[in-house]
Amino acid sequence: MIVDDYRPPRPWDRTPVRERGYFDLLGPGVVAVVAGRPAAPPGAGGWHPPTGGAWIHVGEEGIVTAFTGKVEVGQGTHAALIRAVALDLGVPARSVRLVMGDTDLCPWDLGTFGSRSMPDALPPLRAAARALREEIDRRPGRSDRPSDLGARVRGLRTILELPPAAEGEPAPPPPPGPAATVADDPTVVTGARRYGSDLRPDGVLEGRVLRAPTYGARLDSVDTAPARALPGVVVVEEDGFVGVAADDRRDAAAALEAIRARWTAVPAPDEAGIEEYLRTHPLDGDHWDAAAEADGDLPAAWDRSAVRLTATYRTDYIAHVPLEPRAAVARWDGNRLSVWLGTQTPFRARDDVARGLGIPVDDVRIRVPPTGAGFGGKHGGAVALEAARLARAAGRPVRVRYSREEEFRFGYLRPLSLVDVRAGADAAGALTAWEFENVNGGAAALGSPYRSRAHRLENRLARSPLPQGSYRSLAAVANNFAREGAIDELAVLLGRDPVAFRAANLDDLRLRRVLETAAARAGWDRPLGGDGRGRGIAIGREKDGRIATVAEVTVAPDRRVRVDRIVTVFEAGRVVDPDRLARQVEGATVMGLGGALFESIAFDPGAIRNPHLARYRVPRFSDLPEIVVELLDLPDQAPAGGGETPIIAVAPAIANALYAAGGVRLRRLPLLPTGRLPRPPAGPSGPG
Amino acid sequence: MADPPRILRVNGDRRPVRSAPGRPLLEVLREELDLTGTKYGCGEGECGACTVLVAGLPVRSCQVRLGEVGDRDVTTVEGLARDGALSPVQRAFLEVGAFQCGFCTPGMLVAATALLRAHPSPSRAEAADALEGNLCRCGGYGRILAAVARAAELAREEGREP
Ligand code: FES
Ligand code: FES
């Protein structure tokens, strides 16, 4: 890596522009620095967090080095951003390199989540690239060859300071030629690529951490003397943290075993009591500080309803299961700390670590090595702080790598959601009343894209007894599962076609186009042949992306289910890198399948019962349906993020297909914890 | 760990190792020999990230003890390229873009190599079956199967071992 031996006295994001060592690190040339932008005021439509801007250096060799605070954890933005910079600069992608998530060198960033990489990082990078192009074009020797680019910046030490980039896109980029394609890193296939868990600085020790047996348990007493008596073992006991480090992982494990600790568990519900618990435990204090939004005259809307639905939809706790568990390597150089950490939020990790250790932020550097995925599960810097504490005491580098079981138990989960829906429609097929309340899941995609006469939305944040946090698309899966299930139920009650019913209640033309394209692509109007077959559709709008998914399923006579085909149409504004975006959509579809069909965290009070892959099933090759992906490109719209929204319509499309095929309405994720569809209740049955 | 060094045959080399015979092969490769291409994903035989070849057969190196390997040849992902040239399977994965985070890729490459050496032209279903024990949490299964098909084609065209 280019930056291995260079460390500025203070992180660049905390240093005045003119004092940053751009030229010390990268040699003479021209740098464009685009300032960060504060958060947009509330009510600006959508979520606009602050961003840290971007900087790009063009050096004498014609090498372009761009910096962003976003990270790459498998979502392909590294390639997409390089492609964008190369196009605006008019150089081949191979002469551009991109440094991501190094807190000493990169612009500050809130974190890589919320599908914000394109909306946050693309405008400032493009603004910097375009300013550089203009500046360089003013110099003699115009040519597009990167070597000439270098010749024209020779001997310069010019910094172009630019204001914050406007949101959206400055102008359409030039059309991509073949040189814009960003090749995949060959070290992925040679095995030479070093992920965080592969890094081994000289003299590194292996760290292990004492863990509470149940969440929130209080450490009453601990006796570390037996561990301290072992040769070559470092023991740290500070601020409630107890950990050990030794040359070898096994020695560290043995030392941990030798520690005697007494814990007192806090009361927590079991699985049977979880719904009741969440409904009676507001997050803050004893009342619901609910964010409610309402419009229209609900009683009047109910009066006009020809059909009414009242239902609760539930999604279970599930785990991210990134294939690489959490890992951090910490090294102290004097009183300055470096941590290599696979995280989605390096700058937050920097703050967490500095605060946890009581040292200045300027002395902490977080670097993000290649990371074996995140899916929203790798926020923060807990593991970095663990490694840093041990390394400080040991006087040697320490790495802490979670076991798979630790990854399950000491990360956090996607929240369990309960969504209460009350909805009605009139005889003409127009939605009347729409009441929608999520308990514990969160607000993402809480708002409905459908028009109704009156609505009420509420988001009740509860106090979860299991640790919960971000997950790919946050609550959008839960909310979309409930909404798209309820819409399907209303269509059934009215005897209307689910596609036509949706289209008739949508004002969002982009979403309608996505819906209609998916229906056409899936052959919605042609009957599905075969016994036990059914088709379902679901749509959604989130993070300014629009999605429609059609699922086709077969229910066998023994009620086993096979998902045969998934057709997804996705629109996220302009497509920056079609191949990387397609990978995201395909991958999100497969991941969505797991949460839809079988993924679920089982638990006893305060403890996960299935923290192993043998007992927590994730999608495998045999679960793979035929997947058809179509990307709609809107060249005059700014690119929206693409990593999350493609997951949100998978579960409801499958649930709706199961209803069509098997006559059973399932309102809980996972849909098929036993692998089989229940028989329809006796009496008048749904469509067979 | 006071055992005398034994010889492990890895990727065509004879490497002295000091680990105890009971230590999982995965740890010996990663910790002692610094062959970190082989990944830890679960340590319980459930994910396939640690797949290597022992005497040409794919095994989960987290489940095999050093002592069980004896003098059989071990091939890790680092040993798939020959004389600096990527193998057809490696090239096919790059060509198809059959990964996202890439963490499952070494195990997939090794398992796919074993499959194609035994069955040069597997059907899609046969390939899926052979790779069933390898997880890709990024959900790249479709592309991985496409890459296996492409690798079979490349190996045939070039008359090379996959
Ligand atoms: S690490 Fe060996 S199978 Fe998962
Ligand atoms: S590419 Fe991430 S696990 Fe397969």
Second form
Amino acid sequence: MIVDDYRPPRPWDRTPVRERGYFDLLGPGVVAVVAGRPAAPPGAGGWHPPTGGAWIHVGEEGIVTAFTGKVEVGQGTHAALIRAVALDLGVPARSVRLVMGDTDLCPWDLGTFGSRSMPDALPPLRAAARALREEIDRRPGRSDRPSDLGARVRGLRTILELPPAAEGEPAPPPPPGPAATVADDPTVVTGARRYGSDLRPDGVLEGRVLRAPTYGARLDSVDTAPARALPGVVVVEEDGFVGVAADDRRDAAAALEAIRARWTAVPAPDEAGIEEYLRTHPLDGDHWDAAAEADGDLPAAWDRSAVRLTATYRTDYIAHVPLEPRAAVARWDGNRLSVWLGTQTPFRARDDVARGLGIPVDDVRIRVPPTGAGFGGKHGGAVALEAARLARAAGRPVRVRYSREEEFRFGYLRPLSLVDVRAGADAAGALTAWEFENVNGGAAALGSPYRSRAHRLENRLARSPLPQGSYRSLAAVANNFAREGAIDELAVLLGRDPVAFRAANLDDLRLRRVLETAAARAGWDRPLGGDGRGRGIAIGREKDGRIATVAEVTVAPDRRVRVDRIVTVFEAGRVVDPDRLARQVEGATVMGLGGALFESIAFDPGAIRNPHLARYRVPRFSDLPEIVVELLDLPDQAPAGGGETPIIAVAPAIANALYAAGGVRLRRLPLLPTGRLPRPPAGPSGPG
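Would you mind giving the form predicted alone, to go alongside the form predicted together with the partner chain above?
What follows is just the one chain, with no partners and no other molecules.
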């Protein structure tokens, strides 16, 4: 496809359009370049991140090569974008190649996260494709076959420069035919696909890094002489970094074991003290995720409340557990560095590596090979910098692959969230007062889709003792779990049907349609029948997508729980690739099931106790219920991302179903760390 050793003088995102070597790399033809756009500030029009645009080349052989800064980490974006370009150009999908995440050749991009791949990458790619189609159609007579793009661009070296794509997405292309189908890659399931951790350039060494025994520990002294004495071992000790490289992983591990290091631990809380610690250790300074909002007369609203709820909901630290742990291969060619890195943010990684090594950004190239998932856990380029330091000292390529334990301990986690809720409703079933405060989790989905007479929202940042960062949907899982649990509790206090109570308090007509569709699809009005069975519902709105999930559970006499069925209705604007979007929803459902039922990080002060899959429970095939997915298509709306929103309603739907089936209200994730539902407390009980 793209010549692997092609090296532009400067990365194309840092080179004027007319000086880029499109035709040196791809041959004669026509190129359309859509400029990037700056970020839009928060406001009535909504925020969008900066984008680097897109470029597409049509060559003499009829091959279309498109470039985007987004990456494919299993979410299906690669196929969906190829399909869109093929439709707009009127060519078979097999004629389209898509280059993603190569920092030398692709447009700059903030990163593949936040369900932004389709909103950010699709408009400029479609704008470029439509401009190429119009330009080529103006050139009749170059071919007797008007559909033969290659013949009509023969001998040309034309560059079309276009303004940034409009924020609103262009009109949809004609209905797809069989030619627009993008076949699934069978190597994904045969084991033949080569991921970043499989790459072994000639002469590559295996690298290992000395790591602290506990978080925040200070390295007091280190003696690397025993490792340096081992044959064939390269040792690097610089700027607080200590690592080794050897011909194979076993020799590298032995060299690392030979290093003598002394550390001083820092004080840290254990699990029993984590809630108090987070509440009393605020994170100082401004932060992009800080948020606070208030409106209305809360004291007066509380006075009008016929029922009141005060509760705290908690979600534990959990790990991303991608199928492929972090991996990078670094190779120096003179003063220029190339790194093959599984990352969601290749351009940020380029900057991180250049800064860490003290070299110009133009001398660093990041390429993203097929990557075994990320879920928000593969931001930045720490492992790339480790491999690059070792490769520079060794004078040979070096591969650094995290073990599963390193992935748990030296990646980062989903934040532990504490969500305090005070909510009230009047006797007619209208929400009157809504106070919602998240400690440590984040501001995603902090705002409510329900109207109330008065409200106060706050996100309080805390200084986490464990490393934490982005996770699929950010804080939307925690905030939605708390909100949908509280809404259900209010419905119970009022004696209202949970679906009707939600619908009566929603102003978002798109979300209301999703709610009502899910209730109908799940047969909400039909009794389940049998003892110990229950049904629960939850809804949510995030990344401009709307979701409703219904869970059905059975609680056995011994209090063991089985999730029988999950029905999800998802509306994300225009559906670009329905098959892959449905798979995204299914995957998010399975991932949400783990966090809802049993995933949790156990820790002592400064150290994780379960940093491997033998002790960290993830969903198994035997855990999976029947999963039903229905997509609502809004052709007149721009497509929203599909990777994150489908996870946010899984846990609260299950929690609400467990209350319906077993009479116990659970306010902490995971809901069932032991696999059994506690018995209801003796005497009167209910929300409090």
